[in-house]
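We begin with a single chain expressed as structure tokens, specifically the form predicted on its own.
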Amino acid sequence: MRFRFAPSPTGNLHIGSARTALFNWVLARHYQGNFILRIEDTDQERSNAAFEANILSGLRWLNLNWDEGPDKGGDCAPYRQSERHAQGIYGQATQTLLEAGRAYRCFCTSKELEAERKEDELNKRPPGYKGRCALLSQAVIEQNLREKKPHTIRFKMMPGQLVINDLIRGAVHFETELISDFVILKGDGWPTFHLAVVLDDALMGITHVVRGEDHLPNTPKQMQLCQALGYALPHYAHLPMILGPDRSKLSKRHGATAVDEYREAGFLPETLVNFMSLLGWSHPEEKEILDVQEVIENISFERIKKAGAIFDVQKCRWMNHQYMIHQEPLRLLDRVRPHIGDRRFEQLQPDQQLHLLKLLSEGAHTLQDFNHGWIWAVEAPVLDATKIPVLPDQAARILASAHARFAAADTKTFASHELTHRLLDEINTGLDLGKGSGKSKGLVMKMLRYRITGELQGPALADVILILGRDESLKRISV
């Protein structure tokens, strides 16, 4: 079984395209088949080598390795349509269709086509080419060719009912007389998407075409084209659309849509693979945290859904948090480092870095979140007297008591979370802050936290002190 992912390099790798690539890759691995990467760059105006590089980089980051492709080669090379175009295969196929009467030359100008479109709109008729050039005599065609009139080549649709046996949606019916004859070769000699994709799928032996639901209306055109060229039809499967929370098609207004944006924001590739696998599919036991091998083992066309899949960014963030907190600490530290913009992080000792990482993990949802909330670990805070959470005399008593207790404690106290926590509890219970405040642990802890970190909220104070150590902590609470 041969599956393919065939992106157009007209933009960066999009979440929707990445989901399509993932499903093809997982299905290929499940059925022990091949996963082929083909670059569909027939749109010469919009195709860009930088976009192709971005697509390949994104797939590699997601660990979706391909068996054949533009950088690896294979028995069906080349794997860029521009290179296949240079071999003349699309022109040859078009000539075959012309000779068989399944294609014809269209000399209609863009102005004439626009006028026809407006007339359809005015008369409330279904839009589409009406086939006027299909009726031209051979003499007129030859005269137009002698005059070198610009023209395209259109495929002639056969009327009737066509049924697509979709592996996800079941039988899908189309009335082909409602589908107008479409262009397969442009005026500049380049093939359109329909001709190129049909020919390449056939010549590359693609057995399964798994793609987004938005391609479903293209399928009857491509089926007739495939049959007219004498090729066996592949199996078709159309994945559900990815929708935003408002159930409209996922777009920029819903947030980031490019894979690169999630990578830069600090999402792990395994998170995105797990999350995207659940956009239209579910595990038989409804598990949500899945490694890729579990997806490969349990994937099936039967469990892929027809209804649109909601892209919930908050769920993706939750899932990323789960992956991060279960990472081996040194591995997570290596992945966090590129996201920390402040080089002072490297001034910390390895054990301090790991302790800080564990501390910040509790509230972190992306690797970027580790870039905040740790500056207190490398420098004493600049304090603002107006933000002190207690009265001046209370502050003085808290700091004096804490300083005395810290100074009297042995070094072992500051090497244990339990002992440090006990020390803080003793400081709290030993203080009476006066009428109305009682022995408020909240006030004591807020004051100490503020003096040590410059913040009123944050990680457990015992952990903060463990990272800073006895001497630095003493320095920060000195009156």
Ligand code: GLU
Given for the second form:
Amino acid sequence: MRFRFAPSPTGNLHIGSARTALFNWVLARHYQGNFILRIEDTDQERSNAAFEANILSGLRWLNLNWDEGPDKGGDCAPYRQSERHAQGIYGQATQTLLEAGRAYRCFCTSKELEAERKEDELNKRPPGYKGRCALLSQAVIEQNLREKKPHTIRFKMMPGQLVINDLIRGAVHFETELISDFVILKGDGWPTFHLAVVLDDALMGITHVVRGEDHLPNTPKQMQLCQALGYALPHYAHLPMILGPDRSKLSKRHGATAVDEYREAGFLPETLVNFMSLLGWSHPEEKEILDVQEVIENISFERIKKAGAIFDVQKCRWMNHQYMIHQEPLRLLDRVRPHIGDRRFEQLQPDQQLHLLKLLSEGAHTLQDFNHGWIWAVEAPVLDATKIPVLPDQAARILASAHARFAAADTKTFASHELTHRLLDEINTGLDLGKGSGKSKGLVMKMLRYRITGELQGPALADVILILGRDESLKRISV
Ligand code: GLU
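Next block: the form predicted in complex with this ligand, after the form predicted on its own:
Whole complex next, starting from this chain.
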């Protein structure tokens, strides 16, 4: 079984395309088939090498390796349509279709086509080419060719019923009479997407065309084209659309849609793979956190859904949090490092870094979230007196008591969470702020936190103190 991902390099790798790539890749691995990467750059105006590079690097980051592709070659090379065009593949196929009477030259100018479109609109007719040039006599065609009149080549659709036996959607019926003859070769000799896709899928032995539902209207055209070229039809499967929370097609206005944006924001590739695998598919036991191996084992066309899949970025963030907290700490540390802008992080001892990491991961949803919330660990805060959470005399008493107890405690106390915690409790019990113990403890903690970190909220104070150690903590609560 041969699957393929066939992106057009006209933009950066989009979540929707990445999901298509993932499903093809997972299916190929499940069936022990091949996964082929083909670059569809026949739209020369909109395609560029930077987009192609972005797509490849995005796929690599997601670990979706391909068996054949533009950078690695394979039996069906080249894998870039511009290179295939240079070999004359598309021109030859067009010639065959012309000779067989399944294609014809269309000399209509864009002005004429535009006028036809307007007329359709006016008369409330379905838009589309009405086949005028199909009726040209051989003499007129030859005259036009002698005059070097610009022209395209159109494929002649056969009217009738057509059924796609879609592996996800079941039988989808089309009335091909409603589909107008479409261009397969443009005026400049380049193929259109339809011709290039059909021919390459056939020549590359693709058995399964798995792509987004937005391609469903193209499929009847491509099926007739495939048959006219004398090739066996591949199986088709159209993946459900990805929708924003308002159920409209996922777009920029719903937030980030490029894979890169997620990468830069500090999502792990395994999160994205897991998350995307659930966009239109579910595990038989409805498991949500799945590694890619479990997806490979359990994927089947039957379980891929027809209905649109809602893209819920909050779920993606939750998932990323799960992946981060279950990550081996040293590995997580390695992955967090590039996201930390402040180089002073590197001045911390390895155990301090690890402790900090654990502490911050409780509230972190992305790797980027480790970029803040720890400055207290490398520098004493500049205190903002307006933040002092208690009355001045209370402040003085809290600091005096804490200082005395910190100074009296041995260094072992500052190496154990439990003992540090107890020390903080003792400071509170030893004080009478006239508030009842619960409330007074809150005030004591707030005051100490304020002095030690400059903030009124943050991670557990005992952890903060453990990370700073005794001397630094003592320094910060001195008056
Ligand atoms: N190149 C097409 C696209 O990027 C995909 C063609 C296909 O999957 O058949 O939308």
